[in-house]
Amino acid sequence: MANGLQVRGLVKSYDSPSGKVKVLSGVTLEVAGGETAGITGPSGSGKSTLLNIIGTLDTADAGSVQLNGQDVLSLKGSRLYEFRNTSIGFVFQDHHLLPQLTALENVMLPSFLAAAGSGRERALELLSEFGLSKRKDFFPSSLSGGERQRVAAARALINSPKLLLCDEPTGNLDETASAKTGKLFLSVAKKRKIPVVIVTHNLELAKLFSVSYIMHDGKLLPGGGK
């Protein structure tokens, strides 16, 4: 798959007092540009580990991850850091916004780290797209849960990533805000033609995506989808 995410045979184990614990058992996943994949499953089934390996926050014992044809797991050092900051956007259950920065400043932050200038105009465009223009000068403590997650999504997109990874992005939201945020990620994938992978316990949310999977005992099983 030249355009999109291709995961092949990912294996991951961790040491424990009782020996090796296998978390991923040969996981394979493909998500084309413009498509969304929802992954559900019980706690401890390997969902977040899978996302962390795809996002280069963790390493695999075996297998491969390719993004638009690039071998992701082979990157090291400064090349890995640059790739992670410019090519992958992350949204987590906890928005991780800096409380001392405004919404606009939080969105702009990754552009400074990428040495891409202030990114102010780009940040303003994203906040407008997500219906937050009037909230740009608000601090996170003055925003609702849904608004904070939309700011986090805007921040994840400031460097125009090639992949968006979301780990329980609606876990702290009510039903209305959860549905609105889920539809936001659908529009992100479609408009930007990038793959979006979302780990969620929300089965209704997972049904909105192009395809959904269930993680069970370290294996990724088909779960349906649209």
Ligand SMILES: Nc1ncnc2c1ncn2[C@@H]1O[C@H](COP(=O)(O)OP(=O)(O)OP(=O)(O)O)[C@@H](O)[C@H]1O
The other form holds:
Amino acid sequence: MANGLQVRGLVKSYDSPSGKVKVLSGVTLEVAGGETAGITGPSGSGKSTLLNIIGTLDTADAGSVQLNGQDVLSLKGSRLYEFRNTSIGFVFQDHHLLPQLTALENVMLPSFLAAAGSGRERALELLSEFGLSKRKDFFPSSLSGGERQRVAAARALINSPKLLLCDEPTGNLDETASAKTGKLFLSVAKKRKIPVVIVTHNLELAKLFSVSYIMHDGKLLPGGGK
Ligand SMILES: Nc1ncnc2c1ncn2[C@@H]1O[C@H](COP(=O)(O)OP(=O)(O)OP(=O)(O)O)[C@@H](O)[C@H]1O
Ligand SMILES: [Mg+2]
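Starting from the form predicted on its own shown above, please give the structure in the form predicted together with the ligand.
Entire complex below, previous chain first.
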């Protein structure tokens, strides 16, 4: 599979006052373009660590990450910065929206950083796709939790990333809003034909995805799925 995401043998330890703690001990994961992979697992099992390494926000001790055939972990300096900004979309548990910017301005922001023009038209299209046209001039404080997460998802997609990584995107939402957000990510993957990886504690949500995994003892085990 040249296209999509391939993670092989990822190993990661952290230093702690009581010695080295092994968090990942050989994680392997393949997600094709258009597929969504759900990852569940206990708190502290290494789910965020895995997403952060795939997204180049953290480093691995061993293993490889390839996106559409490109070796991600060997990127350095300005190429790494550009890759992170244009190839990867992140959605975090707490939306990370800037409170002093409107929904529309928040969505447009990464397009400025990537020097890809103002991105206003694309931002308006994304807000419309996510059912937020009427909220475009609202500040995050005036949006519901689900609406904020949808703005965060729109922002993650503004630079047309080749991979979308979501860490507990529905962590603070009720069941209805979670299901709505989950389905949105499914359609995002299908429409753009990109791999989407979603970490969630929500087992109902995990059932929606193409494939799901459980993080256990530093490895990903098959968790079922469609
Ligand atoms: N920067 C760091 N330095 C030291 N230890 C870390 C660091 N980041 C994570 N850890 C440790 O690695 C382990 C895995 O953390 P991680 O955040 O990946 O878990 P998680 O599965 O995402 O948990 P949760 O479901 O609570 O978000 C934890 O024991 C944590 O304390
Ligand atoms: Mg986490």
